[in-house]
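First, one chain by itself: the form predicted alone, in structure tokens.
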Amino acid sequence: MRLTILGGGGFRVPLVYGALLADRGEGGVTEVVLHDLDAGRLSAITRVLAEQAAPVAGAPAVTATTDLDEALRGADFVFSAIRVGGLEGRANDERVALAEGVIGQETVGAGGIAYGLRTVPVAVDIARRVARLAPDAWVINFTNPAGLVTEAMSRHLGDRVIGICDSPVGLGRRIARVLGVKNPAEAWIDYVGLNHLGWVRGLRVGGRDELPRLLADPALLSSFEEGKLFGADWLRELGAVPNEYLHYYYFNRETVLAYQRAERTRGAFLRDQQAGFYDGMTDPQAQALAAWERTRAEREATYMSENRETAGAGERDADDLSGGYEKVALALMRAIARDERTTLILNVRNRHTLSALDTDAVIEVPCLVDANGAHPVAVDPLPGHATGLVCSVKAVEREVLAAAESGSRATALKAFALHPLVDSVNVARRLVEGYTAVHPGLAYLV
């Protein structure tokens, strides 16, 4: 089985390959093709993977190419983890937004819109090429903004593109851990929303919902990441546990101020940190895997540090530093390729799951996965406040898609102006001006 990884020179690719090395089941991936536009990054990551594979008999073969069509031909699965504009682009997304007093995070608010506007045209081109060169392949999308990009690709690939994210998995794992659930894999997580905009409304073990026990216990609520971020009182008022990215909405003013005061934005930190890693890989004697592991440990420990500082949440727990998206990707591939039926929280077309949205809207929801793909599970409606936020953000995503398709600068302006975290049409105008000035990838907007 052949897996093509787009963004194959990306820093987190060794996580995916590590998961493949641990998968010794019959019918697994035998060949990995890395594709990236940057040959130097490809070379660095290929070295890391070679060191990972050295002690493993029968490790999947790895090849690398800068030719996209070559990478796609013959693929059974395509894993998309591209970053249009690189980390310099992410740093610019943050800088332009913060100068206007709004959030510039890569998936939330102004930064997410800017990232989406320059990513969607590239993702659509990839989807069209997959449809032509590998029509039977399944596309697993991790490219951010994950829900938006998955929806753009689904217009050309239908249900054969599925978006993944590690945030819901990590959230469910943390809730199960503090509740003392012995096997979190056996817990049913009632989670629904959009990517980076969802809520856990229940966690059932053996038919019993254990979430009310958590919400009634201040000590338990204060013992894990989301409890520290949002505060026990607010979680009890919500009657649910939000995805950590909702901190940008519920505590927006405090978070903007913390980001403005920070020495460097998250994107700038990662840009500088990863540049050090890739520069180090130009030394043929460097130990690639050890250098990668050191860099990754620092990366994970500083995740959402400004939000945790705002909330007084302290350092991340050691159990939360292990990632998780690669496990979701592997479980998804196994379920489809081997018909190993499972339940995963994924980004898929809504169909009739949330009545407030149309059938083609991509949402994040538990899905039953088998050889025929991912099938969203029926869920209870969201409460009014959550429905309003989901519908508002989905409307913004639709404007982004329309702007990317038409090249309309006016439609892009509308996307910024309608977002609940951008509080002024005039601010939206200045954001469009600021982003088009620093991003060559937005030159198509006229």
Ligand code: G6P
Contents of the next structure:
Amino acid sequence: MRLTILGGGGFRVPLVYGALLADRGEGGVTEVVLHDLDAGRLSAITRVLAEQAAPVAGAPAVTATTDLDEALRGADFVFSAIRVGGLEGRANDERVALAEGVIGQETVGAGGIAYGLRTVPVAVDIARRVARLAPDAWVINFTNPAGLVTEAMSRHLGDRVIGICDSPVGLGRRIARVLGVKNPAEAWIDYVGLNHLGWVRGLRVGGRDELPRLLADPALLSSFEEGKLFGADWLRELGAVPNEYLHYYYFNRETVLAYQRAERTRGAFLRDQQAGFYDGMTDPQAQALAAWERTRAEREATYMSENRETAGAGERDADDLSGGYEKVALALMRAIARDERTTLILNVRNRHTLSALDTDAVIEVPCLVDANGAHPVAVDPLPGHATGLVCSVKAVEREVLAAAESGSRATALKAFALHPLVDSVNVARRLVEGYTAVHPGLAYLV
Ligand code: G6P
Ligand code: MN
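Starting from the form predicted alone, produce the coordinates for the form predicted together with ligand G6P.
In what comes next, the whole complex appears, and the chain from above leads the way.
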């Protein structure tokens, strides 16, 4: 079985490869094809993978190419984890937004829109090529903003593209842990929303909802990441545990201020940190895997640090540092390739799950997965405040998709202006000016 990884020179590729190494045997991936536009990044990551594979008998073979069509032909699965404009682009997304006093995170608010506007045309081109060159392949989209990008690709690939994110699983795992659930894998996590905009409303073990026990216990609430970020009182008022990215909404002023005051934004930090790693890999003597591990540990430890600082949340829990994104990807591939029926929280088309959205809107929801793909499970409706947020953000995403298709700058302006975290049409106008001035990838907007 052949897995093609787009963005194959990306920093998190060794996580995926590590998951494959731990899962050999019948029906598993035997060949990995890395595609990237940057040959230098490909060779750096290829070295890390070679060191990972060295002690493992029967490790999947790895090849690398800068030719997209060649990478796609013959693929059974395509993982798309690209970053259009690189980390310099991410840093610019943040900088331009913060100068206007709004959030510029890669998936939230103005930053998410700018990143989406750059990424959608590229993702659509990939989707068209997959439809032509590997029509039976399943596409797993990690590329952020993941919900929006998955929806763009689904217009060409239908249900053959599935978006993934590790934050809902991480959240479910943390809740299960504080509640002392013995086997977290058996817990049913009642979660729904859009990517990075969802809520856990219940956690059922053996048919019993354990979440009320957590919401009623201030000490338990204050003992895990989301409890510390949002505060016990707010979670109790909400009657749900929000995805950590909702911190940018519920504590918008504080997060904007914190990022404005930060010495470097997340994107700028990662740009410099990752450049150090990739530069180091040009030394033929370098220990590739060890350097990668060190860089990864530092990246994990500093994740959302500004948000945690404003909330006085302290350091991340050691159990939260191990990621999990590769596990979601592997679980999804296994379920499809081996017809191992399982439930995973994924980004798929709504169908009739949330009645406030149309059937083609991509949402994030528990899905039953098997050889036929991912099927959203029926869930309770969201409360009014959450439905309102989901609908406004989906409306913004639709403007981004329309702007990417038509190349209309006016439509792009509408996307920024309609976002709940952009507080004036004049701000939106300046954002369009600022972003088109710094991003060559937005030159198509006229
Ligand atoms: C979480 C999010 C991902 C994001 C990742 C890395 O897992 O769900 O969408 O890519 O964090 O964030 P970072 O700030 O380290 O790039
Ligand atoms: Mn994510």
